[in-house]
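Form predicted alone, single chain, as structure tokens, below.
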Amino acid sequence: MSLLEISNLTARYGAGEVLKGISVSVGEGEIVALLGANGAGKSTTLRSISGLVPHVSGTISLGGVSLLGKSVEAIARLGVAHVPEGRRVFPGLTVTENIRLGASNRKGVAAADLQRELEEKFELFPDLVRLRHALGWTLSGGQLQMVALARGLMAKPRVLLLDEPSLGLAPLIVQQVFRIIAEIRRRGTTVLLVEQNANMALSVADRGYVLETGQVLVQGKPAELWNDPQVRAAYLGGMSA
């Protein structure tokens, strides 16, 4: 059984239907990529899963438990962590304080355990060690992305939702971020990834879905998507830069 199962999901913003009955599954331990042009519904899918889009129908379940109708906080407690586009790091807090916020939904965790987990995140993101007392507003885009990823992992999620982690980053930093995403999966966290950079997304993904105007156009393993001439020309080739 899939860890995360989305079936016939529709979502609306006002009078407009953004998602038109999409179905997506994510197995335990997988990285699954959502690809497609701007406006295809990729980010709306993530926001629907995490409870940020109120007008949805269909089914969304995590480990067999329905997420529909639950609050954002309840969904987070069930094991969904969402790293949104734009990172959303608090500029007036230090790196350490920002990362610690990821554990705010986990009640009753001993301080010593939280400190140990925090140090594990600095081990995963060694570039942040020297910046642990730096304020958010002083960080570069790549450093902000690493803080956002570390904060998401502090929630100890069953599934991590990543929205455009490479956006606005230099190519070398993008490669570093995707190496970390692969390592996150290797350590046991399931990932649903929205990404414009199809080359990088498919280099780490087990499977991918291509969305077009709120519908699933095609799905498959990375090699299958790359070898589909129509998909490659219309969706993947234009997103490789």
Ligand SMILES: Nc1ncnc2c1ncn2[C@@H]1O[C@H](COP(=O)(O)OP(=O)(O)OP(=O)(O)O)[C@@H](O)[C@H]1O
The other form holds:
Amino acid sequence: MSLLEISNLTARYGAGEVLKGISVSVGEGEIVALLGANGAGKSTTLRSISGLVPHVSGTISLGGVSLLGKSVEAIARLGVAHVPEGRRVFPGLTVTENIRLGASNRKGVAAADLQRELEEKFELFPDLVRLRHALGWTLSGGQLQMVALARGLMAKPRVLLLDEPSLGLAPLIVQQVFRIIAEIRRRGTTVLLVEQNANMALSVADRGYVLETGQVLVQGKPAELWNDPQVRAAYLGGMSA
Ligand SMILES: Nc1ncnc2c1ncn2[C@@H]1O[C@H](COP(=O)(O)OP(=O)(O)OP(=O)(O)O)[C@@H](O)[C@H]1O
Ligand SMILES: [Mg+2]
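Switching conditions: you have the form predicted alone, so give me the form predicted in complex with the named molecule.
Okay, now the whole complex, with that chain kicking things off.
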């Protein structure tokens, strides 16, 4: 059975349905990419999983436990961490303080263990070491993304939801971010990755789904998506496989 199972999910904010019955599954240890054009419903899918969309129906379950209708905090405690579009690092807090916030939904963890985990994050993101005490507002886009990823990992999630981690970053930094995503999975965390950068996303993903106006247009392994003419034309920028 897959770890995260979404079936027939519909979602709306107000009047119109934004997700029209999508089904997505993410197996334990996988990186699954969710691709699609602006407004396709990628962020809404992640927000629905996290409990941030007011009107949802269908099923969403994690390890067989239903998430639908549960509070954002309860969903986080069950093992979902969401790194949102735009990173949302607190500008007035330091890098260390921002990262520590990721553990705020975990109860009863010894301070020494949290400190050890924090140090592990700095090993994963060595560029942040010299920035431990830097305030959020002083960081570059790439540094903010590293902090947001580290904060998500401090939740020790069963599944990490990443919304457009490469958005607005220079190509070299994008490559660095994707190397880290691959390393995060190698260390055992399952990842559902939303990206407009389909080329990079499919380079690290095990499987992918393409959303179009709230529906799954096509799904498959990266090679299958690469070779799908419809997908190539719309999302892969005409690059050769
Ligand atoms: N808070 C909201 N209230 C009302 N409508 C919303 C809200 N957030 C998103 N929408 C609408 O839902 C649709 C899907 O948006 P969503 O943000 O999920 O798309 P997306 O695939 O993440 O796009 P992008 O690539 O631009 O981030 C869009 O038509 C958008 O305008
Ligand atoms: Mg989005």
